[in-house]
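So this first bit is one chain, no partners, the form predicted alone, shown in structure tokens.
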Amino acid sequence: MTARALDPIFSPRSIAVVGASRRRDSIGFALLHNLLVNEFNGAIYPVNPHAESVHSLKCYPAMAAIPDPVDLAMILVPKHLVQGAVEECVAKGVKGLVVITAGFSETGEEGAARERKLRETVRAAGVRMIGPNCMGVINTSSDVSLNATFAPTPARPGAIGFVSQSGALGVAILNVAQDLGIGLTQFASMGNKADVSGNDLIEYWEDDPATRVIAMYLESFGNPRRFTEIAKRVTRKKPVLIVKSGRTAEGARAASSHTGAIAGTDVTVSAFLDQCGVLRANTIEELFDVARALVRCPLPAGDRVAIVTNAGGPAIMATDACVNLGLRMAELSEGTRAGLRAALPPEASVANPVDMIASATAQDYARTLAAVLDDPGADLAMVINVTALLSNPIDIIEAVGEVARDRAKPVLAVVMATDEFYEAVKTARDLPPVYRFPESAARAMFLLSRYAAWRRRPADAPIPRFETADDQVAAILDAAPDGYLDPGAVFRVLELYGIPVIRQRLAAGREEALAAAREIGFPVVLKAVAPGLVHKSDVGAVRIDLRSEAELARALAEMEGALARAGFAAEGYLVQEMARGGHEVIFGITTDPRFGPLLMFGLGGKYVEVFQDVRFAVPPLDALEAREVVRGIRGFKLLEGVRGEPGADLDLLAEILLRLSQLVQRHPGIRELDVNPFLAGPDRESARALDARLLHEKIVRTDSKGG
């Protein structure tokens, strides 16, 4: 798509409304009404063979009857007439289409067939189309003044480009934006995305100077890999903010591995978004909270927050919210605190949060905020005001705004005031973003800080490559039937990829197991190998710390009985050296049917699915991304070492992630891999994989002739 391919849709000089209607309760009436009352800066041509005029405009019986060129056609006719209407528009030379009409792929195969034909028609003609099954488009620029929707609420001018996959939710989005006083540059309801997609719109807004933030409501990704490629580039220039529905575990596929069981579709989406710098909001309200901060604030240099308040309770709530999100409380210098002591009443608190007490005036707010922002230990600030009887919150926020404009640090305000105050700030200019509650402001600050950290990261970091025995790995996978590899083969694959593994021997029965234990040396670990046996500890198929031949023989007999009771028949046993110390972690690979392979790292062991302290990433990874995954789990401090115990070799853990990233890219037949537990010691020599399982299927390759 060329950079301006969507101009006929968003900046048309003339519009035909195909299906314009005189009926006040119809979409054809509402859309034409919005074009007129919004004072579209171009010609409007209603098309309806059964009317001579609509809204006092001359009506044309067909597209061919319009005497002038038409840039954009809005299609609102019944579904069985849409194809013909589109063909008329193509013949007329129209370059942009918005198909409002529903009844296509969202209704089943018959509708999907209609949609495919529609897409083939417009693409063959080089025409761009939004829809079908959408609510229209908006461009608030005074040069265009386009409101080609049937929404009852107009959009006010602003700096946010918004795309909604849902038409109904698009109406709600415009309502919320109006209520919050938030302005848009352009708006599009994509509907079924038969032609124009969210990827197209991100690219269209990429270099638009008026659009400073790109916001999206999505229900699905049409081309996730293409989205990632575009978003990684665009987020280096401006923020992309998304609300993605479909977060529940019910949408995840069933999987037998720990990695697959934890990784649902939503986890996959979050991993993709994280790695391309896209910010994710949980709700539409949160999206607008964050968007306001992104539009009005500079990016912070770090994540250290200072709080300035006239009330202790909200400041405590704000502190809790910031810390729980991962922001740090700023340490104000002694010089800053001394200056505040001299300027504020003796009852004030000059630590962070700075509590000026309830009598604080607008001048107190300005002086205190200036001192806090000038402190090199603070990266961003939250200003809280609980309206007192003798103060005017508008005066306070205006004073705060003046200070914030003079400094390159973001300031967000929390004002607990009446609705009259919020009505007044809707139209006020040059004010910081204002929130009703500290938690909303804290979430916005967190994502603002997160986006700033993404922008500071080096772009296009190289992907590490390792010398690995890929021919031997391929031979192992090709020789095995589809399904789980036998344990010996799995450990061999790990060894060939430079991943340290425990010393072990595969034994066919009792005597071989005893011989293996003597070779390895007691104590040992015993694990059963049986078809279909995945989670060994669930059925008593693991025994540890066996210290003699007698203990091993007894464990073999007991294990055989336990397997029989669980419906398994042992094909053999793994005898492994007994490893001690270190930290149990898990490495994993799973495959999402749309997004492809996904990597996982976290605290491991048999409780991994209970605690779910894991992070996911999408290959390929660079070295920084791998380190961030390792450091991103909640229990990272355990890996650093606590209470005198040694920490793990963190560089090795990141390296293993990079090696697994290379493994799954070079061997796409790997569907799932669990390395759990991996014993992470203080150095490479003490680290090793204790257990692993690998699910694979052969990839059928065809030549160009389809053979």
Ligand code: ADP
Second form
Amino acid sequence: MTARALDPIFSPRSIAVVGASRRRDSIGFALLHNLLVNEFNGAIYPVNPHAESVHSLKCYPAMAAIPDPVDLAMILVPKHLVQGAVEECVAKGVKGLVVITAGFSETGEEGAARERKLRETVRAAGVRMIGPNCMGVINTSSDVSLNATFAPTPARPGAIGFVSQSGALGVAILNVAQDLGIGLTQFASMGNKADVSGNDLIEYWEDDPATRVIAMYLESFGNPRRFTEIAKRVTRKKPVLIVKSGRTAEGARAASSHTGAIAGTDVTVSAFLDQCGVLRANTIEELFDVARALVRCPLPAGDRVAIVTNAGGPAIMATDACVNLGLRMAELSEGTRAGLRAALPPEASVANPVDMIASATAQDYARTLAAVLDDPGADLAMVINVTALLSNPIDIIEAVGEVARDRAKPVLAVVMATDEFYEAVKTARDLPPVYRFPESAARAMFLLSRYAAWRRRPADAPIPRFETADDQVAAILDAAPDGYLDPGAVFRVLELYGIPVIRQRLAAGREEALAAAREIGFPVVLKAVAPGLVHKSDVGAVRIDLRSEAELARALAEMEGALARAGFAAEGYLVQEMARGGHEVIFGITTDPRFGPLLMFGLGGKYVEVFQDVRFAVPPLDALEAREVVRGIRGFKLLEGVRGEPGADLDLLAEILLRLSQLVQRHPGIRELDVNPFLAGPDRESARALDARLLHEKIVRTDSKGG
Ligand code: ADP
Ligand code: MG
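Mind sharing the form predicted together with the named molecule? What's above is the form predicted alone.
Complete assembly follows, chain above in first position.
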């Protein structure tokens, strides 16, 4: 698609409204009404065979009857008439279509078939189409002035491009934007995305200088791979903010691996968005809170927050909120503090948060904020004002705006005042963004600094290639039936991929097990191998630290009994060296029905079940991403080593992720892999996989591509 292919939809010079209606309570009336009252700059042609005129405009019986060229056609006719109407529009030579009518793929197979036909028609004609089942489009640019929606609330001009997958939520979004005084460049409700997708919209706004922030409400990703590619590129130029609702229904499927079970949850979506530099908001309200900051503030150089306040309580809440989100509190220099001490009353507190006490005037705010912003130890500032008897919050926010304007650091304001105040400041674009509560401002600051960090991050780190015996891996996978690979084969695959594994022997029975233990040397670990046995410790099929032949013999006998009681028949035993020390971590591969293969890393062993402290990443991983995944888990400090305990070889952990990334890229038949635990010691020699399972299936290659 060329970037301007959506111009006929967003910047048409003429519009036909097919299905315009004289009935005031109909969508066909509401939409025409919006076009008129918002003073569309081009010509409007209502089309309806049963009316002479609609809403003071001459009405045409059919597209062919319109004497002039038409750029955009809005389709609002009943669902069975849509195909015919679209064909008429194509014949007339329209370049864009917005199909409002519902009753397509969202209603079942019959509707889906009609939608496919519609798509074929527009694709064959080279006409772009938004919808069906959507609410319309808006372009606030003064030389277009297009409101082709049936939403009751207009949109004001601004700097945010907004795309909503849901029409109903689109109406709500326009309401919230209006309430908060937030302006948009363009708005589109996507509906069923039969032709134009969210990805197309992102690309459309990529090079539009007026659109400085791209915001999306999404329920599903049509094509996650393509989204990744586009988002990674666009977020280098401007922020993309998203509210994603709805967990994937497919993700809820029962999964037998830890990686699969955790991947079914929403964390994978977050991981995926993180990896593309997309900011995720939890609610529409939060999305707008962040969007306002992104539109009005420069990006911070770091994450150290200074707080300037006239009241203690809200500053404490602000500090808590910032610290909990992972922002740091700025350390003000001795010089800054001395200056503040001289200027402020003796009761004031000059350390961060700087509390100027209730008597603070607009001038105090200006002076204090200037001093704080000029301190190289602060990257962002939050100014808090609780309306006091003698000060007017409007004067204060204006003074704050003045100071913030000439300094390249973001300033966000929290003002606890009356509704009149918010009404007065909401559209004042030269003022800092104002929030009612410190938590909202903190959250906006957090995403602002996250985005700034993304922009500072090098764009493309290398994707390392490892020498691996892929023919041998393929031979192992080809030789085994679909399903779980037997343990010997799994460990072999890991070895072929340069992943260290524990020293072990596979033994068919008791005597072989004893011989294996003698060869490995006591103490040893004994594990049963049985068809269908996946979680071994649950059924007593793992015995560790066996110190003598007698202990091993007893363990073998007991294990046989335990297995029989659990309904398993041992076909053999693994005798392993007893490993000590190190940190148990998990590496995983899983296949998400939407996202395809995913890699996972986190704290392993029993911690997986309890803390689920893991990170996901979409392969292929680059070297920087692998490092970020390892460093991104909450328990990372444990891996660094705490209280004199040695840490883990972090470079090795990142390297193993990269090796697994290559493995799943080259052998896509691997559906799931859990290496759990991998014992990570301080160096390469002390690290090894103690347990692993691998689920695979033969790939039947198809050339079908998802939309
Ligand atoms: P499963 O996950 O099927 O229950 P594992 O092979 O992972 O079985 O073993 C369970 C636990 O036993 C591991 O998390 C680890 O703590 C411990 N363990 C397993 N193998 C060894 C070994 N070779 N040395 C030391 N501890 C081990
Ligand atoms: Mg295990």
